[in-house]
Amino acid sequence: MNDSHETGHRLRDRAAFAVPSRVVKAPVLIVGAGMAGLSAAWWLDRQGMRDYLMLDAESAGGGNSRWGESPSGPYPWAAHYVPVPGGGATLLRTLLEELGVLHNGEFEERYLCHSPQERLFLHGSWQDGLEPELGATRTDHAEYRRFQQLLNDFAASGEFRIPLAAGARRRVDLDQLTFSAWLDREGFRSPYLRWYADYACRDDYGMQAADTSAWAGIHYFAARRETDEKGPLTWPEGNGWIARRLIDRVGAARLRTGEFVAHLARSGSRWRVTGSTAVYEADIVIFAAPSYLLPHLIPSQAAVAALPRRTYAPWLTANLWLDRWPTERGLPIAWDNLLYRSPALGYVVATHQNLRQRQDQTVWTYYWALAGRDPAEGRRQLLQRSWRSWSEAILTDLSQAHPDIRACVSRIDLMRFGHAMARPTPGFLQTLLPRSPLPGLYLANSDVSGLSILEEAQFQGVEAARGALKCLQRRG
């Protein structure tokens, strides 16, 4: 299973697409159902601006909160928790109490991540947590605490806030030097927090600390201390649970998926967006899809051609079922489970929020971010290796800390995500995106900003979806 890639790479190569006969008129379209359109969505509707269309390429909604099913339930295909939002992230708590998640403050246990949460394998047995204990000195554990000191400094600064936008200045000189740089300048030295440090970026950013800007680096960190809520918030299919509530929001009337769109153009007032299946003339287009895409269906546009590019992200998802469950040394299984030094992000059970204590089936979800090397390149190996390679490397790598995974695992299925999502590489803060390059084009993606997190999808779909309103508002 693979993004559209196919149609993408007709589109980046300019290849002529066939346009359709049926003409099809909107107010508002939306291109992109991932958490960006859907979050634009969810504020039109609750502004009662319903007349809209939203299309999205591939054959189901949800972008990067896409999850599957199988006998043992539903599994993520990629983005699978939510931090737990604290006071100062209204929008996020807001959309969370339309879902029953959050009441009077309060959030809904079933919904809390359910322990053990996360272990890491270290050094042949597994530990409680994922920041490297077995082993580490004195000297580590100092460390530790001093990077925590520095961590709770930034977070009381305002600076580092969710989303990037609510944030009170910024310091340019961070996203001037990689995250490696700046640990090496502060005089870290520990290889576990080395490590730490380096997975959450490829956690968060699919890239390597030595390639992340150090304000992204300290962001991932500093940016979500103002809860002591026991978190983060997760169901079976991950993200895919919102995803689904809010693409039933929408309505199969309003949904057009399969629906790739080749071409964007000016017409009159209003836009012409040229559909596999259809022509959409809208007032207004929110571009809820990744910005690279722009310049190939408006090639002819100066200011389209000026906006910053970035670079985005290779990542490869496994879903391995498992008719048993494999024999555990140490810790019991937990949610999330990282092997330290894994090329890879571990997996996490979609089994692991069922109430029932053990059931014989299960779905790990695994994660690899192609990082350490040019993204070009991650993507040609994303297509070029086969099932079987990919596979095999997987199982390889779990059968450190389950050896006898292989009898365990029925099926694998693997997603190939060439763009997965755009890398703050140093300079990101400098290289924002305007909020509507052209009249009537408002752009939702979370690459707005340049993080890719909930989150900021979130907020930049709805401020799309505000700015749009006043755009019809004004048109009257």
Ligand SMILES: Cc1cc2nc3c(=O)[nH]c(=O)nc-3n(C[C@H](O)[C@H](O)[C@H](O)COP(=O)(O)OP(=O)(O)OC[C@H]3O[C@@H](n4cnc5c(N)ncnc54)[C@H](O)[C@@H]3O)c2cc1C
Second form
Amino acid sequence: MNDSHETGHRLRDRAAFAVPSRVVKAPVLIVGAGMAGLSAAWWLDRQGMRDYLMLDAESAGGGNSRWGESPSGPYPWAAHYVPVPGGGATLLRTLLEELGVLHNGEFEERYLCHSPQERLFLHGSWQDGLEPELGATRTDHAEYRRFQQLLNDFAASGEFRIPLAAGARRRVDLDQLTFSAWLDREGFRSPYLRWYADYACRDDYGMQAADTSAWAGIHYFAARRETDEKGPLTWPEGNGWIARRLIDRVGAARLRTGEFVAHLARSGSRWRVTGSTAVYEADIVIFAAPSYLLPHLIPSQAAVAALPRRTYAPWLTANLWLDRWPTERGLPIAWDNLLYRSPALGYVVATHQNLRQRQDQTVWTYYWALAGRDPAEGRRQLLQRSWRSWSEAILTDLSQAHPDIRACVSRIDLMRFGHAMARPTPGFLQTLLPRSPLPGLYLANSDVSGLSILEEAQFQGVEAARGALKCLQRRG
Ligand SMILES: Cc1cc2nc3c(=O)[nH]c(=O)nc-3n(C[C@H](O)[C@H](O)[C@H](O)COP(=O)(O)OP(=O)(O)OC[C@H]3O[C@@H](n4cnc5c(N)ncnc54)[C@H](O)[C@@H]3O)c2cc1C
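After the form predicted alone, can we look at the form predicted in complex with the named molecule?
Entire complex below, previous chain first.
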């Protein structure tokens, strides 16, 4: 189990942090080496601005796109795929071209998720795809079709785009109610369709449909329709594959890990940033850590105190090392494997892209959004329940579909994410964060928009870097 929450809680409890005596100067300081911070660095490098440092509290970069290593290969700790970007997604396509994933408009075959991609364990057997089919009645199917038609219309409206800033925001009325309330209003009663909609919200936002903004619920389905048929793009270590390459470009000399930022203060026209091993003096700070930290890091600043507050979803993920594969009934194992009505979100097979060369051992990454109504209660559970209790719950869940799972697993590692992602609750469209709340401070985390996905993190990181470059130019 990871335990980096302790330092964060000291910040929350206003404990005193030692101020290191070493002072390091840098024109630009990036706080946070998740996809947003790494994207800011990528953009600065592309523009020829290499004089920056990047700090991260954890022992390795990547944030929610971190990965681990096992004898059967690497595996993700959280983010594990990117939908194939459409023609309009120029930033992501530029990056993927640089990384050799996209050549002349074609995606490298080995990075497109191989078949079988998804299966659902329903009524005691596996079915292909995640939309429940086994036992679905004509009424259920009629609702599926009506739902898809509405989503096609929403997609065609140009409102639901990635990044969020690329779309118009005319239907703010849809941000005034929950996704469940919208489904009720539209007369969607099929228990299967309602389960599927709820699964989508738990999967992308870590929250139930009953708490999710209807605008965000629709966005999940409508924003990616253009490219749904092919892909997604995935790698054994998930989005860690991209993070790893961006981290390599930043390089060890510029990335300082294990550097928890505990304080930021203006000092003349510069920023003084207190880390664990040094105080950094910078002209510009690109803040790519989550924004809920800012009032703790920059106390008594009216502009910071006035920032819209978001709530964050707690998540648990587990990596199960398997010495052998469980016996399968029915369909062969897929990349993404989901159990109907499970409290969790199933598992992804890290060795899936190698399945052509069948391996004896594998790693399954199991996802569990603690999507109860009160995220604070989920965080309490994360802290209070033991490794044994979580592992037992995971194995019990998986046993429904894999009765021999306990005999196959040799190791279970857990990761607790207390504040994994911003929750798009009703009204979130009104709470987009300002890019630069204070002079020389640029916000970059995906929570600026409130949608926690790789494309959004990349966009926010690049926009923050653009702002920082303009500011440097102005200052000469
Ligand atoms: C379980 C899970 C599964 C996901 N799956 C997907 C997926 O498949 N596809 C997808 O597109 N998205 C997925 N996401 C969303 C994911 O959050 C985004 O894709 C993206 O990685 C977010 O990047 P970020 O840089 O905005 O934030 P983060 O990844 O949270 O990065 C913030 C960084 O700031 C650092 N930090 C925090 N506090 C401090 C401090 N005080 N000092 C210094 N550093 C600090 C953190 O250590 C972290 O590295 C998933 C998220 C989770 C939790």
